[in-house]
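Okay, so here's just one chain, in structure tokens, the form predicted alone.
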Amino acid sequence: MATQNSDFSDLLHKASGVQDFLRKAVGRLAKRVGSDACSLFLYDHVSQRLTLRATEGLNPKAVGVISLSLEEGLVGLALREQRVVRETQPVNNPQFKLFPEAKEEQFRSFMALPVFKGSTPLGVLALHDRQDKGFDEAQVNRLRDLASSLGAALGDAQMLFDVAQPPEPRTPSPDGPVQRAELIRGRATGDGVALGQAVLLGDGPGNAYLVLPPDVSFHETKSSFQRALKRSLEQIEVLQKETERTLSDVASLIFSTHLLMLKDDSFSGTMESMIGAGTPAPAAVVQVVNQYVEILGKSPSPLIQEKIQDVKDLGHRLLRNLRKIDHPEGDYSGQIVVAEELLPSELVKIAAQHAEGILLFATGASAHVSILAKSLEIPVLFSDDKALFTIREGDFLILDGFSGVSYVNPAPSVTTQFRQLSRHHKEAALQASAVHDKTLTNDGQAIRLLANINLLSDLPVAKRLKAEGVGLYRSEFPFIIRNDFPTEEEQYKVYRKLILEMEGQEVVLRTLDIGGDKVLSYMPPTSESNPFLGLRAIRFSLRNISIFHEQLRAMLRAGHGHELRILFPLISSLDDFREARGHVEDCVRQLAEAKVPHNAHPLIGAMIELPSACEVAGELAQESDFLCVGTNDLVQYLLGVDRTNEAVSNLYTAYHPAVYRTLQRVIRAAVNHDTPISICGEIAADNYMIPFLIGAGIRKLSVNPKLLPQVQNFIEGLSLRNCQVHAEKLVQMGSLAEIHSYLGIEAPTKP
């Protein structure tokens, strides 16, 4: 049986258009529910109005028609009071409101439920049946995953319904001059290099219309657009299937917005017809591009802002299609992405297109971008240098990922040397792949190397290079990357995928930890003054009560028949830990009750990263069945250190007597009460640090997958005695400067 995302999927790749798309997806909704009816109804920001806009059951000519308040009928109640509605006999219900054109009398049982995306509405879904037996809770939940997984596709059909009738194209002015920067310097994420063509997307300054590249040669007539058009599509559509493919947890529908937009009169039908009346096409897809641009951009909806990185993207494809020098893919190999800011979800869709890197405007590296940017494996530079606005459409650019320099429009001979260090590097990523099944000290202690997990693409890597389990499922990607929270059944499906993947093994599926700088797109924003302080991690899932069980009753289902880990992050007491093992025990008795085969005993891990939890460590190692230190953030609070600000980040060290002194209490009292004890943060795979581990008593570390083989080599050339030795010798260590000339590292140097 397909799954809803690739059953919506095969319905965009089919649809001749929005149109039809949601009239085909409502016969779809119908069938699974398993109801004679549905209606899809768009809510619109600006008016404040519910329309129908597809049915299956009711009468067609009523699309389009029908529209009304939240004030009006059980669809206006649905969506104004965020929950479902269920009736029997509807027409008896006092707010019931009849529309003779739809000739919905014929029914009489009726469900309306509203459609979000996080917190904002995009619309309603109505089921009808003739039956007066009314809709159970099976039905409810089957409709609430299928809304789920068609929920980005409908925030874009609304954009297509909202920019249908565009005013006049403008062609944007020319900025003024600028001093052309030759060097950008920031902070890299993700190793490596990547050499490419600048092309500018989001609404940054400098670069907030597509702009046609200098010096590129285009074909201008109507026959080479459809062309190009026809290439686009099929294009897309092998991506979106590619995606579904190698990103199943995170890419849901990711380009529905260009699939549709395609096959929109009002996109690339004025297209068309502009071409038609003697516009060049290039200039043609420019112009359309830019007067979306402009009008997403007055949207005061933010899910309709959000596209107009699509609306850009997409027109970069078709000017790609339409060159003279053939570019088959049509996507962005060969190029670096400049922009200011990117959501999680469109750095996806950017690695997803082949981009060689990525150049962002910020002052930090966010925790979610950097991360996702070493799992998806391609370089990422943040600078907030404002001279990056100055690069153009089509400057060559060198990200360096090692020192964190992007070089614009260098000398022949810098390209080379580049060049030559980027083919070296990729060759030694392929060398490394030959390690050992074990990990032994040159005395013959055993270390236990595993991977941390962001994406399920990290998988294969990890299995290549011969990872011994998964010591940090970062669950929250997942939600991060999303439109919206996913489903029980979305998040079950990936984690019962990554446990049948590790064939065995050992796998720590981590709760939902957000906050801090990993936020939800589709989540209010907050005023917390200091979010890392604030509700964040275990704080959010204890406060947020169906989300966690949600979680919990996925991971317990996907657990059943193999051995199951769940780690609580950010754990500050033993009674926090507790509260958090009874929602687990909770969700073992629901899912008991209902007869859903689960794990019905887990292992239950704290994850040590606050003083507080260091302090109660010998508490919590009696009452865990494991623990993990996650070393990123305890280093953050024990120092009292944002590791995101770059004005104190010379400051953020592990090399500290408070750290290694900390380490060793934590580690002493798991050994005391015979508790396995992991090291899942950075360190982990420091150099620096490995021996102290191992001195300490730690015989489990969870690094980066790429980074296995190095670690692996490390550590064969060191001897437990001797890491025993050097680990008493730092931790009677006072001063930083002693320490510092101890391991035979310089200072770090003031930002």
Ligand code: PEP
The other form holds:
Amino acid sequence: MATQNSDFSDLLHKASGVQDFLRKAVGRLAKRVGSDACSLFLYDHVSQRLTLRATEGLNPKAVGVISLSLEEGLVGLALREQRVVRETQPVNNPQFKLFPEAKEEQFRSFMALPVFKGSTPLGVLALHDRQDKGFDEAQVNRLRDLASSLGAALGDAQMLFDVAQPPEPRTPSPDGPVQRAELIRGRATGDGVALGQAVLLGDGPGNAYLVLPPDVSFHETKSSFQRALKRSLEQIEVLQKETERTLSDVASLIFSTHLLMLKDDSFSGTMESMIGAGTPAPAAVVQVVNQYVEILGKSPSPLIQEKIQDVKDLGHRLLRNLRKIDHPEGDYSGQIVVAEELLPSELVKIAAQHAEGILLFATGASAHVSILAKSLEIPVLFSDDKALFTIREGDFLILDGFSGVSYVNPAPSVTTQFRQLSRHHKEAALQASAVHDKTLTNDGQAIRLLANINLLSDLPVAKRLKAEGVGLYRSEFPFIIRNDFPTEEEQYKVYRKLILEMEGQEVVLRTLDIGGDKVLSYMPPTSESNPFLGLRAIRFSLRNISIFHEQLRAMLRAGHGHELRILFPLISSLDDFREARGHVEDCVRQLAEAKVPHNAHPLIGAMIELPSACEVAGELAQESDFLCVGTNDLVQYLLGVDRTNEAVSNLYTAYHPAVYRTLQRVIRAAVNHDTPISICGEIAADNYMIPFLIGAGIRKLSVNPKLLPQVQNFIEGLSLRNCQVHAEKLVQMGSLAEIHSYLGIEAPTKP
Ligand code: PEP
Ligand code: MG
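Mind pulling up the form predicted in complex with this ligand next to the form predicted alone we just looked at?
Now the complete complex, all chains and molecules, led by this one.
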């Protein structure tokens, strides 16, 4: 339980490089835990050895010299058995290994604690004290708290150690295949339009490396490089502050690797010496960046792989600042990023750096990248057209989200048309739609409209468009976007902000829904052959209790003094539900014992997303405080159709007899038990489904906040009586064809 500010972000910002950061971090740890010495051993996954990287109190000359395997010493034992090792007179322990160069003999008490980033082991913290009374429980807890925050920052430092060698010059090969594309077709995330010059960031053929821009000048000197470096540093500091303000839930320390690298001698220092020795500044930037890309690319660790994009990003910024052209921010304004693959965290960084749009190779796309792109309001076009790889740095691109097409170097008349369209689109988006406080059918039935929130940045729209609460907060986004687990404290801040901003209106916090297509880059890859049927959502939480408890405690603390609703995703039985609720009770007890302010009586709900939950909907309705039907998943599990698989997209439909009948049964079960029920899947905003839902008894819908005005407008034209007749008719129909003809819609075409 994080009870004090145990953050290391201030040190990350102030440090002059990696070594300096680590030294200061161990100094702070020793002071806060109250020990005479503190040392950090980092673990190398390839050699499987722990190396002393920083110390406060042991001989500094031992740094980089002492190295041990997991079979050696009490430090190795702590990581091998993943536990705290505490000893008084450690020399008496047979596992103790003496390193004379460390000058350890003077200490009588010892404690070692493994450090993780998520579930990836990063190293071990070893504490020593001259007194022989040992370390007490309070010190262990304090160290645990600090170690979890340090873990987040350490991932970046570890990466920089992996790239210690001086770079050898290499020449990137920007040449792509011969066939040049003029038009690329794909699928867009929204109806936005973007125009700009291409910047290649992906790992596709021809652009795995940073490329020299076509308009580069080779006359830059060492002093212009130093100016560009200083400017880049200042810009990233501003950017970090700005993103923390606007995207506080997902962007904490998101640019920390950039800052650390810019200050690190083996990165910017090497560039500077190369320039001093006669290499033109842009070439030095490209060569050092590509050296990093090459070395990082060899690492099997997904955490390190992820840093490749950071390094290229930084190279891009340095080059732009070196060119001093009309880009005062050195960022992606006026540019469209072309990439083969993007992690959610990379998408956030690119959007924060003002890219106009993103063109992404389709196989790199995932459902959460497109959900996120919508929330970040950046147009993204996914395409599996290999012609994407023929795009060159500096090509002029238009990305048209209306038709799902991207134009490469179009004629000036086309560009003029799209510039106008883009201007109109932006103006229309700024006009606030007229929305009423309450939504009523034309015969007076109130229907409550709430918002589905993915990022805190969705909240202002929800409030402006008068959402009557948050019907679903997808808590996984801060987990997916960042590259490590958010701490309890960080989660608490997000949930608290959400509850306070909604000013007394209902807020439903859903516990972590990862697995399926929502993968965490910092968790070891799973070998599940059916991830949607695997360790997903509540199943993941029930298997990872410490992660679950941290989240529940953060939610309970955030709900202090307010009504709090906690929702479990993918419940498959009453037993799952009871087990999950039991953990809420455990956390309430923990907080009460620790005298931490919290909400001791949260309302607990179950998501109905599985056919099995539908079969026990009555029992779930009886035991829970509310039900929420996640129809996006329910449809896929009822019909056996993967919601993310394009090949079967025509079979994924809610206009199916099984869906209507199941929904009717579930709604009836809830109504019979007087348990509030809402719909929070996409069908809640679908004009073909809303009359059925209202007719079947639904009084609460939770939708993408941007759709609130159109949903309200549609409902205001409906009569409850007609909806009831409509719903009764639909559940009588036994075939898709009959339903299509009744609704007046075409059968979806096969892909
Ligand atoms: C759903 O399944 O309908 C739902 C709202 O959850 P998600 O889309 O986040 O899986
Ligand atoms: Mg779902």
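Since the model is a prediction, treat every value here as computed from it, not as a measurement. Numbering follows the first chain given and starts at 1. For clarity, a rigid core is taken as the largest C-alpha set superposing within 1.5 Å between two forms.
Once both forms are overlaid on the rigid core, the distance between the two CA positions of Asn442 between the two forms is under 2 angstroms. Once you line up the core between the two forms, the Cα of Ser612 stays within less than 2 Å of where it was. Remark: with the core as the superposition reference, the CA shift of His656 between the two forms stays below 2 Å.
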